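This document starts with one chain, in the form predicted on its own, laid out as structure tokens.
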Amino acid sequence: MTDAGRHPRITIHTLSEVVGIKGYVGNFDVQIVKKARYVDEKECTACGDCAKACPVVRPDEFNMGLSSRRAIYSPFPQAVPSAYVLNPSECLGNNPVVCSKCLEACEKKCIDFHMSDQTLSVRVGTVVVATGLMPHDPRVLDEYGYTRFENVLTSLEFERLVNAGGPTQGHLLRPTDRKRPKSIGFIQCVGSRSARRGKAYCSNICCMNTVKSTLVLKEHYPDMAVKVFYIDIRAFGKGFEDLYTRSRRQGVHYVRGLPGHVEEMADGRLRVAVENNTGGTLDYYDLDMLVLATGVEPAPSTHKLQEMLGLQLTSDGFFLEAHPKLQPVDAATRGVFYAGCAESPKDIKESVTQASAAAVRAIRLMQADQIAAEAITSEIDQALCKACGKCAEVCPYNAITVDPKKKMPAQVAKAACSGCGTCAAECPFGAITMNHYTDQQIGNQVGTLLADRSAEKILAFACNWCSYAGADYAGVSRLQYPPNVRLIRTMCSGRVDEKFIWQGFAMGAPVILVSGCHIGDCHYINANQWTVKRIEKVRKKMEKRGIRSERLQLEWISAAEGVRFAEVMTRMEQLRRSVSEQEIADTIAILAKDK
């Protein structure tokens, strides 16, 4: 972090908060609180005569709260830049003036009680999502009873503890008597492994972090009893076995089982109830201290930057990448990267390889002079758009920005426009085209494919990245399925319109399926979430009619289930045959009565 201070081509805004981002790639309009500091970073030389004079005691945050601060401060050692903060809210000499004894203590009068936040208005071409992550909080899980008992700690506040830096100088000790423990024991998966308390998914860090904190026990107390609690050992990384392996030569004990009760003895002791898994029997454990390896949760940011960025979730929490594979530190939004555990837990050296990989991408992005855009974009004819932004609404990328109050027309930002088409299948007003993919296009495939039997047909309309390929992947695999169905593609299932579906029953189509990806995975973030309301809609509007809204299907299919693709379109068929031909000339009919 040094290193980056000082760096002429790099500056970093401390005490910040990003608050706004608009615009899109190579144009990013970012909006930045800077919070004030009270001291001059620029006159500070981090003496900490302030902080000694200072009567307010704080605990520190750092330190997960094992020591003390004042309310002027250094953050943490080699923080960026070198020099003192104060803390307004914990401050006696701030509003109204009772105490200023740092202010008379500072020789340089660095100190300035008057200073207030900035707002800055910084234009970037790429955003990197750095955002991090947040521990577990394990109260919730009462019967390891942390902060009811004080020898039962966090992975993180033993971090601190047999740190060289820390409050006791590396130095292990009880928080209850100060004196060494003579046995210890790590509990795993706190908060991790559990949807019912806590998180579903693994929080990758915690097995070889432990791992690593028996090492360091063992070497520096050899006769110290250390028993983890786990179940099962996840060391999958370079070299990560090997630490397991010398670990338990070096006579840490490990009970396959989780502890079901802990309870403090009258000496300060824990005693651990643990359902051995491996012998099948209650076992019982006195130990000095008891670390609880807490998981890792997305950052309390996350949500407020997925609404700034138009960024896409998992069902974890975490941020979801373009592509897994191909694509696995870019975001759906063009121009914005991932790095570190804002996209998944990760350990140090894998979040240094996708900060990497995100700055090479951002890099190859800006050194070009210009940017392509897609070639399927949306085109807005000015002369029929009544600017009632209905459109932008439903932009998943915010590339249209229209102004409803001054009635001016939609304008559309071709290098955030990725294609999907929703905007032009919920215009109103039939004031939006989408290249390659035009309203003229689509109903020609229709008309074409309905011309001739079309009571012997299924009308599918499926995007591009999900269901059409699964269509594909259907055919690679041999799978059997109706013949009689034919597709058409489109690029998001949000971009079929309602008109092309009444335009497919008033040509004798009996039933329509409109496919794409599942929710939460769309290639589009979000554009299928309005596939589900106009489907809606249009169910609503064939039962008003007196036509049978069954026969209008909405489907998720990705590009890896075939075999769903098939047991679809199987379903079609028998669905198909369920309808007469006199109910298919009755809804023509109908049809051409309400034109």
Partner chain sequence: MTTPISTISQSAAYQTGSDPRIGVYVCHCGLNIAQTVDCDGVAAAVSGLSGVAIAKGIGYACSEPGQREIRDDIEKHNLNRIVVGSCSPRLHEPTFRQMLIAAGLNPYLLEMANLREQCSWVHMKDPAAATAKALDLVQMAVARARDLAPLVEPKLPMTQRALVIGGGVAGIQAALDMADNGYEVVMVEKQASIGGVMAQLDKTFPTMDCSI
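This one's a predicted model, so the numbers in the text were calculated from it and none came from an experiment. Numbering follows the first chain given and starts at 1. What changes on going to the form predicted in complex with its partner chain:
Regarding the hinge between rigid parts between these two forms, the matching entry from A373, E456, H261, V56 is A373.
Could the form predicted in complex with its partner chain be shown next, to go alongside the form predicted on its own?
No partner chains or extra molecules come along with it, only the chain itself.
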């Protein structure tokens, strides 16, 4: 912490929030709102004279409300920057009649009631998202009596009670009588691993955090009875099993089973009813204190940041990485990286490892003063553009600006365009050219394929990242499937223009397949959702024109689904066989007439 605070190249803005990010890799323009501290950060020596004079007493957030602080205070002794901060909503105000005692107490005159919030603008090349976590709030589901019984604490409150810098100088005291507890129980998975209560995922750190806490207790109070109620102990990391074994060997009692019921007895102790899964017995334990091993949830700022940077979230609400194995710290948005619990619950070692990885990935881009951008981007013919705004609506990267009201033609920010081609496929006026996947180039492929013996062939479009890769995987696995399939590669299924499909049917294609990444896996954020809409639209039109809509198929095939690719091809061949020559001829006639 102090290293970061002292580093000549690190500027720390505390009490600050990012309120806007515009731009793209290499050139992000960031708006930061820095709230007033009312204390000169540079001048303050953290002598504490101001706090001594302050008459306002409030619960101390850092100690989880287990101690108090003043309206002007130091967040905690080792805080960086080492400066006091004044909470304006608690302060009695800058009126000598009312208070202003801190102003008088501060010899260096660091306190300034006229300080105001600042908006800062800064341009950066890369962004590391390290927004951390929010501990699960056990008040929401009060199953263990957290809100009713004072002697039920969260793991973070317990941390403060055993911390030498905490409100009790590290002496564990029971909240109700301020005496050292003789027995203590830890309840695991509070807010985790339950689809009904809290979150379905494992929060990763709580098992080891509890193991650590039991060791701290056994070190300080060897006689204390320590029990842990758990589903199973996940001690998977390096050195973890060793700690777990040590904890057991020191007499910590691990009880397999989560309590069903907690009640408070007259003397403040807690009676815990738990079904012991090992012995199949219903056991009761009377304990002086209970600690809830609360889970890890995404930080509250996650959604706001997701919108600002165009990021994706997993179903659990954490940030989604570009690739779970090969790009674990990259966001799909180029130049944005993840570190720590913003990406998923993780311990300190993992957070630090990931942070270093994120730093190197960012440096990899920043080490040159220029960066090569994607060449496969779209271009708009200003003369043909009618400023309808469709392209801007479908662009997953907000790379297109257009003003339909003022009839200002669309423009593509080349640097932000990633080349999915959805805009080109959706433009009703043919005003957009997708470089390297132009209408002409793809039309040539379709035309050549269907120039002869078209009735025997299956025309299939496959996106580069998932389904084309899935086809490759089928090959690597030597899966055999019908040989009359011909794939046309596009970067994204979003590129597959309606006109390619009509061209295919007009030239006698019996069946056509459009394939892409599964919904949620799209390499272009959500471009494949437009594929879905388009295919539905085309199928409706087919029905209207008297063409059997099953002849157009849409399938999601991931890069790992070689087997599925082969199955889909076999299905397509069965479908092809169901299309008669007469049907093909009818379709050709219908489409020729409509033209």
